[in-house]
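Read the single chain below, which is given as structure tokens and is the form predicted alone.
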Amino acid sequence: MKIYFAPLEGITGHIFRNAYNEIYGHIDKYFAPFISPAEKCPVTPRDRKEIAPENNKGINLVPQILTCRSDGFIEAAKEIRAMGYKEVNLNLGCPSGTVCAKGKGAGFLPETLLLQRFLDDIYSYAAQEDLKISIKTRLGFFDPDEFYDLVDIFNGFPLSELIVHPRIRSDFYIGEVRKEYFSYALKNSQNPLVYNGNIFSCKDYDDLSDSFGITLDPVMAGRGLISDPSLADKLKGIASETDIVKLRRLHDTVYHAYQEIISPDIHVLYKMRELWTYWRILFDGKDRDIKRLLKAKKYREYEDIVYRILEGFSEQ
């Protein structure tokens, strides 16, 4: 069974792909938060920090690049695969307003005239320089039935793989996943397919497999990841709960990577919020020291309420 990583701009940046993979692996695709190209700056340099081979060993990562326009996406195609990379992605699914507003991401999805357009040329220029593109997109815009021209669309190139969310713009991560779409993308794209959206959990895996009455492989799971790192392992049968020892390492390989190149503390503390706004499922009982943590400002006071909290739950 093959999991990809979905990107999560913020979290799932190099010290967090680096962590994650030493400490728990098991992870077939890791893809990068997007590269929004400028038009004289196609790749930045923190951008090409965050792909830089050398801050992802071991690692198998696919950048993501984020435009309506051809000649960006092109520009920053290059310098990707002067990187050595073979393959990127194209992101058609970003629902955030401000992407959406620029006719970027999931905003990108109603133009289906210049989308084509789009893709004649991103798909000519891959063929000559023997570069895979996969694409990741939601259902639509503003209906799911926009799927239904989406796919014929995307049915005329030969994209390395169709990542579906089966979610509209409007939908955002939230609520149930719209099935019976990715049921339709199964019988009827050319491409091959990858499901992404709402995996939490083996039961979720399961009962999603059931529904479309196959095995889904690969599948393609970020928010779930987060919230419980362990998820990967779980889903290959490779652990069975949660291990807490495994996320205090990975806990304090992030925490300590982010000291070393973040202050004030005020900074670093913003970057593990977010991690424990995702975490803090895993902890049952203790959302009362959780609310604390994540108004914590010095370093001191958010350490002697995490440590209470992890040592608490690897001695139960």
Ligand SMILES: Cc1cc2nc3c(=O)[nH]c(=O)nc-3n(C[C@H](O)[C@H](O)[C@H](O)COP(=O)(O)O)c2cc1C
Contents of the next structure:
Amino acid sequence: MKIYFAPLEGITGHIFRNAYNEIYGHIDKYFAPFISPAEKCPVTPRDRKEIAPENNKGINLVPQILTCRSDGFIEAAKEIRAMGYKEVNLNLGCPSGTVCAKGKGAGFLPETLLLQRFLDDIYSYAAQEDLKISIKTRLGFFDPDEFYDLVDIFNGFPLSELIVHPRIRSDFYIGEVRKEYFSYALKNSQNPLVYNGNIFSCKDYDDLSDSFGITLDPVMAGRGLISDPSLADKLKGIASETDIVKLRRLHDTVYHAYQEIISPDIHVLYKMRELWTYWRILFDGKDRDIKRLLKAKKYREYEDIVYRILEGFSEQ
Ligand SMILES: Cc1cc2nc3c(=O)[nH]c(=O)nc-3n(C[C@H](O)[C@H](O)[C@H](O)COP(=O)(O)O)c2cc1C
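Instead of the form predicted alone shown above, give the structure for the form predicted in complex with this ligand, please.
Full complex below, order starting with the chain above.
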């Protein structure tokens, strides 16, 4: 079974990715958070650092591009190709207001004529350059029924994979996924499909596989892998329990690496807080400590709480 790590902007950058890969591994592809090409500088030095092969050793990484302009996509893809990558991913799912207002991400989905032209351009370029392009999409912007036309459009191009997050823009990441539309894709997509959305446990995975009547493979997970970093091992049958000793190693590796590159200290703590909003579900009965940890303003205060929580659980 193949597991893909979904891109989560602000969380799964190269620091987290390297730490995760070293400590847990067993991820078949990591998707990098999006690069949004600007006219004068399609791939910024910061983007470059994130995806540079030397900063992603031993990692099967797919960079992602977010744009509605084919010239911008192609310029960015050229730079990414020159770095040695053979696959890029197009983001057609981002629900953020500022992104959609510019017609990008999920905001590109209702513009079917423009989308068709955009795909003509980028897939012609990809054919000449021997570059694979996969697409990560939602079902639509306003209405999930937009998906029927989108599948027809995607069928006209050689997508290396079509990753479907079965929600529309206004669903953001909340509530049930719209499973019936993924079933439609299973019947009608001529491109290889990858399911993405709400896999937080083996039970979630089994229930989804049952409801589709297939073994979902490959599958992409994001928040589930952050919340329980042992999830990939559990799905692959390598582990049955969440390993708190490994979680502590992940915590320490990420925390120390952020301290080296981020300042002031409070910004490191902001990054760690975001991770703890996911990890808190692992620590039943520790709500009060976690609330205090989320407010900590100094490393010392933060560390006292974190290690008390982690030590309490690794002794169990
Ligand atoms: C904080 C956050 C940042 C995200 N950043 C990206 C991104 O850069 N590119 C992208 O395609 N999707 C992004 N997503 C969407 C995820 O990749 C994924 O599709 C979504 O979380 C649903 O999958 P999950 O239920 O397994 O988490 C982001 C989601 C979250 C919550």
